[in-house]
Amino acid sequence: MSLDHIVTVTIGGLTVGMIYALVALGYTMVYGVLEFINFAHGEVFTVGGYVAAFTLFALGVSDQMSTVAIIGSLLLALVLSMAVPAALGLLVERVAYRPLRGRSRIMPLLSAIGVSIVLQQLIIIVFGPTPITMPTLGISSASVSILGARIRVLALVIITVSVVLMAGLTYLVKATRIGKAMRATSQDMEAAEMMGIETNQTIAFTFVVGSALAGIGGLLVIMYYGSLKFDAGFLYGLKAFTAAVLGGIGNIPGAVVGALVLGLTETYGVSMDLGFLAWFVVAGLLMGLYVQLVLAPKKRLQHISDDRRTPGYERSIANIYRLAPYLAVRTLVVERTDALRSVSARHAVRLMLGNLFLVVTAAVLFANGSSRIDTRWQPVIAFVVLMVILMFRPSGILGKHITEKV
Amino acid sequence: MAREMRLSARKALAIMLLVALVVASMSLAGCKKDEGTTVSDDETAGKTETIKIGVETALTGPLPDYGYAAQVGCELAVEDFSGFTIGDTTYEIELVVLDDKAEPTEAAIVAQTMVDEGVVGVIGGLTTGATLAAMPIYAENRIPQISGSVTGPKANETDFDTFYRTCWNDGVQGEALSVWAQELGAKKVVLMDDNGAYAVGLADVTENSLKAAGVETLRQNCQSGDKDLSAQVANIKEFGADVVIFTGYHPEAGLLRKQMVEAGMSDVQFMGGDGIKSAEFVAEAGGNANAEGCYATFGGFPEAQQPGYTAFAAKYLEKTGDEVGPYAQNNYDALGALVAAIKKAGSTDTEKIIEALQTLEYEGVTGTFTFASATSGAVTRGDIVVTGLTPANVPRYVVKDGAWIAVE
């Protein structure tokens, strides 16, 4: 394993988890204030990589045109792949979603799906069902050499464009006003309206908002990978949604992180070797003794009164946890404390077992280092890591634990 | 009191086209079955007998554009192949048209239903996986089948000789590629399939025919509407290739074709199959400077090359006015070969046609061909061998200057 193979794979795993990331904040940020998924959000995406492309085309950019002229294009390429997708959002927003807001969930749902169906059959009556292709330009295939690896300028401006973007959506989420009054509409709607909040508007401005930004998504897209489709708006959506999901759906920088693993998982999955990804089985392993030997004795502890939390009491919850089980029996016997040493020391086994396994799957996968997983296997790998991370953190990597609301 | 009567109105109109209906689809029956059963005698010019062959197609499905090509195909060749003279017997043709809807199970029951109509040989069926549920049965009732489209390598791996084809089998492509490859010098070479049924297919004939010849190689694959293909990139870097073959269609080949040229592996030739051969590919693969020099086989020879095809289009534009449809002209082929057949064995004895047809050499609309009578590597028992036909020499396109052009 080379380092510039393994420079070449991170930095396009973070080039496609960035384009998921800027389409899953769109669902998420929906998702926050009206705890609704937005279907129709993948084809907003597809129609700002159009819309891109359409404008480079009408322009006639090309290499022969003078710098200022190709950077003003694309910037007003990049404005229009922002505007046109917005005033969907908006529109969708007004007539498709609107309408139905306290009515069953279900309801916007099926809206959501039509309104995708009907802007996919859109884009094939404006420009055709055959994919649309970027003019070739000078920068698109630029690259620079990082650590021995050729790497595409256009995926590191992919990643920086990404960065900025979401550093200037948690200031506006989190510093400004509108965006004090999206948390509090997400938050909880009839209190907002009745602090005097306009919901309708907030609400209208998230749809502009995560429009905009999947529209940027498209438009990096089609200057990155050259030709867009039609339906890729479906695929890349499925992917953000999940990504979203992953990272805790409502979660803005969760969806950030769970773009990041999907796709660092996708392109890791199949084309590192064994050996490499041992060492996050390896990482796995860290965290999961650290949870058994320091972590749950420490929880398990903070549930008994004062007065039991005598040293040698401790010392026995420890022990469990460490699977010294004589020393454990003797401490709890001697110094005659209560029942909790059975729930925990089946806590203690079930943490064990898994590291186990953790460590016979380590071990595996050193045994056959040098060798690959066949690329068939690269939507099942990400399955496998999407059900693990599920297991372990059912409301996403970053979500918070729901309390109904009362 | 009006509405009620506009109600009762109603109701007697829908009784009246209810039964207007019922009568008209039962005298439409019918007239089939007198069609079905009508064997006329000609005094003037002899006897004249009427024999059955069978079309198996599907007209319904997934696939109906093919279904129609392939029953269009096989009218015309009746027009033109009706009306043959054995000793003093003239034989009429009457095709028995029935729809497997690309699907086993009607396959199977349509291959029995053809077996009940007593037909001397059926042209068909449309899609290889219909067509292995229907073959055991026309081989167990000793019936010729001859199919225009099915072009699954592993057709007939059951070894029938009631079995042939008109059309190239992919492995022939899969073999054409191979010997390409290493015409070039290959001593690494990457597959990549797009995990459909035709692209594993023939990326798995070429591997084999590669790795029979001691080239190391390395599979790969995606899904068919995959943008990033980063990770396969960067293994078939680190593998080292000197030749790609993607064996899939060309959304997926150009953008692997641009991604690779992205990574600085433009001297990397870039191989495959007709699934990339589409002018779409060299804007998919980022333009011209990025696709020139990429290189397709092709599983069939191109139009301009078969001799009959001029004519045969011209027939079909005035049948349909249409363009040729996917196939056509091979199943008018099959039709005529399997007519050639039973004049070769001079009679309609079923088991006598079988035989001639082994031995048949048969000038078609897309070439002179015979057909394989053992399975030999890529190429099955039943298969199309047109004359003069090599892996080496099935027809080459290479891209250059934004087109893809023969190479000579």
The other form holds:
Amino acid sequence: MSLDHIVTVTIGGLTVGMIYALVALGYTMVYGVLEFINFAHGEVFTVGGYVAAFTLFALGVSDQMSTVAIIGSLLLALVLSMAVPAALGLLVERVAYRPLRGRSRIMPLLSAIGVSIVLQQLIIIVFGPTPITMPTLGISSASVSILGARIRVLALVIITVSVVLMAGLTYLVKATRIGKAMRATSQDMEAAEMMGIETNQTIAFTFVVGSALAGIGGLLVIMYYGSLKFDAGFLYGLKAFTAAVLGGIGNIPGAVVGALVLGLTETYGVSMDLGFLAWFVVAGLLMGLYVQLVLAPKKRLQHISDDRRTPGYERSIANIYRLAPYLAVRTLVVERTDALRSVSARHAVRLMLGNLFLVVTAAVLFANGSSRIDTRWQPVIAFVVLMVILMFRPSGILGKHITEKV
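Rather than the form predicted together with its partner chain that you just supplied, could I have the structure of the form predicted on its own?
Shown next is a single chain and nothing more.
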């Protein structure tokens, strides 16, 4: 496996991951405040891409124009790709979600699915069913050399823009007045209202920011791939939601980490030989063994009550994890009187099965080291990784480390 190929695939994975992150942030922000999933968010992303492409076509952008004119046109497309989705997100929140606030959680969920279908059909009515394309520009194909690999300039622009936007969002949430209002509304809406916070305005602002980020994601996707289909938001929305869950739903840094893991996993999965990928599985296995043999027993010992805490009892709990194939199964089958031992045994068995799965996977990959996975399996790879990670960390990669939801 050559270095230039690894660099090319890595930059590609980071680019895809950053795009997923822009969309995933909208999911995780809305969940952090309202604790429900805005399934119409994917269509808002699509609208951003369509608006950007339509704007550039309307302006007649081409390489024959001056550099200043091209930059001005791109900036206008950027502004509109943020403004129109932001306005759409505000409208959706006001019409489809606010009247249902405080009702059964299934009602906003059904409303979100209905809004998603309506927006998708509106895109077809306004722009037509055929994919919309970007005007051909030199920047789309321009490339630079990094460690012997030819990397598209646009990929580096996407990564840079995404990092800047995410840093700005983090500052907005952590250090501004409206960010504090968002965190207060997330933690306790009624208490926030009693403290004088306009929760309706705060929630609306959350939708506006998340929708604007999704719109930028749509612009970056259509510039990177050259075209966008009316139903593209469904798949991108699903993967972005997966990234948010993977990182820890309701957690802004977690959404970014989950998106990067997802983007790199998808790209590596279909671009690298199985023998190369097997080493990542081995790394995951080593981490899984660390969790089973060291981390999980250490955390479980913290649940022992003071009246039962003895060296012998602590050792018996730790041994359930360290000798899982025997003691964990025996505890589940024979012993029924100790609740902590039973819970530890079930947990140890799950960890053990996960590690066995990784062992088998690594063996299969090494045995077929020169083969590659077909690109049609790319979505499957992403969801397999999601299931494996959630098996070890049900709350997501960063779900337990950050207490604030947003």
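Residue numbers count along the first chain shown, from 1. As the structure is a prediction and not an experimental result, all values here were calculated from the model. We call the rigid core the largest set of C-alpha positions that still match within 1.5 Å between the two forms.
- Superposition of the core reveals a Cα shift of less than 2 Å for residue 35 between the two forms.
- Core-aligned CA deviation for residue 120 between the two forms: less than 2 Å.
- Superposition of the core reveals a Cα shift of 2 Å or more for residue 310 between the two forms.
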